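This document starts with one chain, in the form predicted alone, laid out as structure tokens.
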Amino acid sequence: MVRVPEPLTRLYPANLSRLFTSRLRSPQLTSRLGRILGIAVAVCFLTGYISHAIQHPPAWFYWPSRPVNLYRVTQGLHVATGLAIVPLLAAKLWSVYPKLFRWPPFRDPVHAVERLSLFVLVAAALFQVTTGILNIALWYSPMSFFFTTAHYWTAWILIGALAIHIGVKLPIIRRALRAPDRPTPQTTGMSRRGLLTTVGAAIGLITVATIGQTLRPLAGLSLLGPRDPRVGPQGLPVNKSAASAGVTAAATDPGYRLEVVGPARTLRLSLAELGALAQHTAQLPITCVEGWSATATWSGVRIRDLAAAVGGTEAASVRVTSLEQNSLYRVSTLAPPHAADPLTLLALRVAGQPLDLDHGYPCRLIAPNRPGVLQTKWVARIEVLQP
């Protein structure tokens, strides 16, 4: 018989757990950090469903054009909310995982259930986490799949899992957050306030260092951010430029024309002829998913405009066609309370300057309380869908 050295005798799962004894774990601070870590998560789900559904909409679903920032704050409280949650959760895996190395990992079904439900939600969780800062980045090249689907889908796993986690763990959570506190241990190392303390200001640390992207007087800060919303053409960032589009020498033809399609008639114009139409101004931000946004002062033509000048009407949809040929966004649809809404436009210039190329020369889709990849730049042609 061979003997395992004792050294290597801690690593049995039935030793493992023995290892880690900091008095400060305990059923009260996992269901406080817990708590917090719900509501986070819950928040992020439901922003990152309302972000989901104004791209791919279902049938049932409504988002108006008002008011004009209502979208931004959405986005931004579901980017916020998805960094808390590393702090958070790592707070949280902290206060529990001694008891992921008990052996033997379940005792009856209830438990096997629990343990199962716990690891699906651990690593759904790290999933997201993992995947929307890579998004924030822009760094895709690690994800060998479409990151909106599979964050998607993802999300709806990682609530499965959290709903039977907090179902199965409900009578001790209860118990837990109705004892009263328990006398802070008389530890050498850090203290239950002084834990809570860390993850609260790692939390505020986070945020400060990506808010920039979003508050220009904070851009100096914005450390993590990789948006600054004071660089860019015209002082706008760009996500994709033109040649990256592969638009360049389309959308600077001389010959080019933008196609108004509607029930009573069809029009092709000149950027000469869109700019002798009436044109207006609205400030509006572009929002992108990633979580930076910035606000410019946009002058067009409104859709509503064009929409009526080839026979539609207030009640229709509007689709809008970008010269961008490879790209799953090179088609938006404007839903009636955006199409008829006389801040939507198709712009031509931006801060009083035509566009520049990178922002969607010859003119570009502008409308309030939309993601930016709905904002169609370069566009070709504009259809109006009656109902």
Given for the second form:
Amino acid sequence: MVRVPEPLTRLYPANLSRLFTSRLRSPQLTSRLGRILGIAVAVCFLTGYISHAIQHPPAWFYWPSRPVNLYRVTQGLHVATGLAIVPLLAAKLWSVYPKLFRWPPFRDPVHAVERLSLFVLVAAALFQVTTGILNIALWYSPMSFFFTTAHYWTAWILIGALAIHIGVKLPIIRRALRAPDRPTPQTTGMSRRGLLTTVGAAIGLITVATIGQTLRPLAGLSLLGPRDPRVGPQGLPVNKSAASAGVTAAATDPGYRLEVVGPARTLRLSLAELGALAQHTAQLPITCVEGWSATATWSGVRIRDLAAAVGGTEAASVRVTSLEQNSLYRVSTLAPPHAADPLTLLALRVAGQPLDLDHGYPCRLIAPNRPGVLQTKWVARIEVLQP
Amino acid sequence: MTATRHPDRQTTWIRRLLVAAGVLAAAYGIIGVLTDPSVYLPNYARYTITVLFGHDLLVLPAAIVVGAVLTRWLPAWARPVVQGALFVTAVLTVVALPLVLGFGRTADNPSALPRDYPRGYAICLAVIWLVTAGLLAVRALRRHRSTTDPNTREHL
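Same protein, different state: after the form predicted alone, show the form predicted in complex with the partner chain.
So here's everything in the complex, that chain up top.
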């Protein structure tokens, strides 16, 4: 038999995991990182689910119209926590990396199933973090699937695989977290505390560099914010322009009429007629699912006044349809709490000027505590749906 | 060891519940991925396999090797600080890269990705490495003091 020279025998499967020499890896370190990571994943799952449920409400779901900034907080938290997961996940996976090369790969069928579930867990975690980052950077081409639904279903896979993982490892986690805090052996590398501090510093830097997309006072400091709440037409960012929505001609047509349909009558109102109705002003944020948000002063006609004019009551829902033809978000339905809220406007003006075409000229929906994709722009039709 | 061999009944039930709930949630998600036509299963599978193996067999081992090589010739007192700085640099790059490349920009919407991201990334890197230089200077100074002043030696 040919003898393999010594350095190469280190690459034998049975010897691979001995290549890793850091004495920093320990169940204590992994459990501590895992505890923080678990909380972060739970926050992301919960806030993400809220955002999903607002857009596709299940029968039991109720979402209020106040506080005005609640969705802004939950969705800002979703994206900020998702970004904070990057250093946590990196350190956590590093801390268990040698186990990937464990030899033999499994002891018995149960162990094999458990290890396979780890592939699902790691794959789902990497999927969620990377697709989230690509989505806020608006870089869709590497994801040749529909981000929204894929991110939603994978969130269930991730939270499920995480629960299985915690269930399997619970005795080890408990023992590790209860163990007295012994100093890591004196090595030439980093200490456990040093590593946790480093992860904390990375989270801090990433947060400061991006959170200004939703916290306006930090906008000047957030050099890597995908949006700047101060930048855009009329000082406000835009997610979809009139050109890309293909509505420029229809929105600027002088023959434009808003159709308001209710149980008592149907109205067809020109822009001048809308402007002659009672005008109200509201300070409301545009809050994007991508985590940015910006407050503006909107003025226009109250949706509930329009609903009442065609015979609608406080208990009605209101369906708003855009001039935009081919969009998933062409139609949005205001649930009764939002439809009846005096802050919910069919806005004609922002910051005292007529709406920019990219902000939804001739008129757009703006309601408190709602995702931006549901704040329909270039409104063509308003329908009162009595229960 | 006793905890694994003789788990108390409460722990056993918590573990069973976690695994059962986890299996249900993961199954719900997997069924969703398999049946939702907008997910485009082949593309989804290709992407997932790419990020999983890309991370486990390419990015993470590369990061470990680069970190080991770059800190190999450093004195022991400087190594942890530089290792930390390399870690922060790496994870910041993961977040910043799609913005720096800027493929998400469109001509008709200048408010999307409005900043100069290469500049922002460079400033972040400068901050990381300036802080690192500061920490190294403090460590070097302390070391110098402790070797010259016998009164402070016992504190270190």
